[in-house]
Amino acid sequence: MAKIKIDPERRIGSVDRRIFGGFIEHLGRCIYGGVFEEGSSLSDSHGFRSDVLDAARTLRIPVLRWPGGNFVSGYHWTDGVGPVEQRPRRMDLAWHTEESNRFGTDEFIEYCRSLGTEPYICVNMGTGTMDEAQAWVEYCNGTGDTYWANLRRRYGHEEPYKVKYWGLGNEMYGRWQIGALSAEDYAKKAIEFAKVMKWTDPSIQLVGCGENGWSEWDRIVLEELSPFVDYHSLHIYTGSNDYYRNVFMPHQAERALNICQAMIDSVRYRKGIDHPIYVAYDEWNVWFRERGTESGLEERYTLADALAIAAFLNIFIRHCQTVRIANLAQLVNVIAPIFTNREGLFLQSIYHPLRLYAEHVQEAALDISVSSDTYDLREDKVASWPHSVTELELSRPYRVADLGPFKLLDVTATCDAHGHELMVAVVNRDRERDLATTIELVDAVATSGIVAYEVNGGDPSVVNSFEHPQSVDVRESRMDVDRERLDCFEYTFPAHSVTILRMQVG
């Protein structure tokens, strides 16, 4: 039998809201028929789509990341403010498609008002300037009689918008990237980006440019850029057709944020940087079957892509001193959790462990013990080679079968400051079996009955569709505890599937 050991005590870390992040670019339909379909019955008065908003307000997003993402090194931001009829039509030259500028930088951040989310810009470092990042917080902040806060009043926009984080460029190592650069030529250009953006607004926090988190790139960008930036990016997809590497590859990101963390420890000892300097994981997700297709990357997920997500969040939580802003790419149509058409939406099945650990993760992450059987992909000849030339490509940066064996259980516990509240998150990545486990409570006791939600599905390959939208949901159930045995109970785990237990503790 499994064994799950949780002493409350035991406290790793505070989990920082921000990695329930989100991301939308201009790419596909997930700005326009996305978040922002003008003309629709279920707008609203700015164009957003009113169901959109709803499903996106449920998943609790803290940060909101735009306009890109590969899009962003040739976007030109003055090109999206002012009048919208007289905003000129471009073509995007990231994603080979015409881009009308309807939703620009103010309409960028009424949304994340309605949203109820921080802002986080990324600035243009393929075709844009010094001169052009400077005025863009200049537009945003500018609290002076200066032309570019007086041109955002000009549009309608008095107050200051206050956004806080910034990002100095997407992805500049990479040969798809415009204006693309050495790591060197990068941490130059970066510095002076960073130089006058910070003299524009003191109070701002930058995002540098990584990589996978354990390349020469980020240990040169870490090198020189840290006496400027706040975070460290780091971009992950991951995923497999075959079942075990698809539950498993997510276990890169815990070899990135290992080695990441150790990369900026050092630096930080060798050039007496005072400031601390985390990671911003701002693009990750499971995204390989709509690689270099036409279908405007609109991945449709299964129940086993779900339970990969979920140990992406697990991840983050147990490494919650490391990574402190998060953001799945993407929010709507695009590898996304939220999938439209013209009369309505249905909610792809990793929206549900994004909903679920949004509102029950606890502020506090706990060092727990598990035991349960494993799984080793190096002794699974089928699951450990590739099946597909986009797999074989995703292969190469990021081997899996090297971090195993794997543990069936995937297991993550946070409380509440007091000790009070308690949640346990359990991802069962066995294929065909459910899993007996004893959850034993360390000098604390549950003192109320047990909510259960489980994420599943009829077999890992189901997916939802607007014909059958709940093929992968949400089942809650409750358990009371033996008055006696009030320390240590019992539960089984169905076979693939995402489990939140939520409980008072005393």
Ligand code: AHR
Given for the second form:
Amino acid sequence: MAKIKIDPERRIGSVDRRIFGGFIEHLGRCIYGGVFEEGSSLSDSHGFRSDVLDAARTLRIPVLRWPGGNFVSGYHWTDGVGPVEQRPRRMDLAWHTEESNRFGTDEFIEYCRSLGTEPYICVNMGTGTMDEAQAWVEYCNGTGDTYWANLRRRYGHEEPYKVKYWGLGNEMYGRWQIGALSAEDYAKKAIEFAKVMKWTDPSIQLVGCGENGWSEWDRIVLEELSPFVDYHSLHIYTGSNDYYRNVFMPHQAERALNICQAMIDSVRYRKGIDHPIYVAYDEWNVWFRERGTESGLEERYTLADALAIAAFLNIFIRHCQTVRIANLAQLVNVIAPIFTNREGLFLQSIYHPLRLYAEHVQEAALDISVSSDTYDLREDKVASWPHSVTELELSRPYRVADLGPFKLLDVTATCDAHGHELMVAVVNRDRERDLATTIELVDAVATSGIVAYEVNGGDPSVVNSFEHPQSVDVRESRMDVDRERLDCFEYTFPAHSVTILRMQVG
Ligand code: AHR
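Alright, leaving the form predicted alone aside, put up the form predicted together with the named molecule.
What follows is the whole complex; the chain from before opens it.
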């Protein structure tokens, strides 16, 4: 029998709600045809798809990153402001397509307001200049009688946008990036961008461009850029056709965070840097099917992928001292939880854990103990590793430490500041077996019945679609606690499921 032991007094730290952030890029049908569809009967007066906005609102996204991604490294923001009909159509060399520029900075800010989220803008450090980045900050946040602030006013936006989060380039280490740089050259350039951006608005927070969290790039960039930034960005995409690899691969993020936190601590100590530096996991998701295809990255997500997403969220919660921002890549159509056509949308499997966590995760992450059977990918007989040789797998090879053994139950618990509301999130990665589990509360008792929300479906490979929008869905149930055993109860977590248990404790 598996066991979860929870002491509401043993706290790891506060969970930052910005881990539920999102990301929209000018890529495929994310912006045009997803977020923004002018002339559609489903769109509002701004051209924003209302059905998408409603579905996105339910995800309670606190911060939204834009405009890329790879796209930003060839994007000149001035193309996307001013009278729409006069904006230039440009070649987009990141995704080999065309950009109409009908959705630009003002539209993005309006979208953030409609969604109730904080904007996070990543600047162009590929073809973009320091001047351009400075001007973008001034256009958005300038309060003086200066050219770019006045341009914003001229375009009808009297009040500054107060954009707080600014990213210093996207994946500048990658050969796929327009204007890719060595770590040394990036750090040198980013310092100069950081200076003029901060001098334009000292209240902004800057995100330096990290890689995977354990690389030489990360080490060098942290070494040089740390005095100038508030966050170090990491990206991670996982996924495999093999069920067990798919559901366990997010644990790579655990290694990344351990190593990255150690590097941050080391550089801050040696350089006497007083301000904190946190990790912004500003792109993360399952993504492996639609790589190098012409599909516009329209990945269709299985139940197994939803389990991986919950595991990622558990990791961000466990590492709440390190990760303060995370942005799921992306929001609509492109590797996304929401999938549209011209007539409507459906919610992909991964939408459900995202929504449940955003709704139920409480302020404090708890240091719990879990014992369950384990699974070791090294003993996996399915096929030799790697399962499919993709560019990702070649560039970010798996290490022995990422092969397990992993607990089949992946668990986090959070409670409110007073320790009255308890939420336990459990991913049962066992493909076949329901796992009976004892849940023990230390120096606390459940004072209410327990509500369970379970994400599941007939088989780990099922996907939602327009025809079958609820193949993967959420089932809600209630369970009374035996009056005699308020501090200890049993729950059986079904095979291949994500379960959130909510209860009051005293
Ligand atoms: O999110 C899709 C792409 O993945 C982004 O454009 C890029 O930053 C990453 O490689």
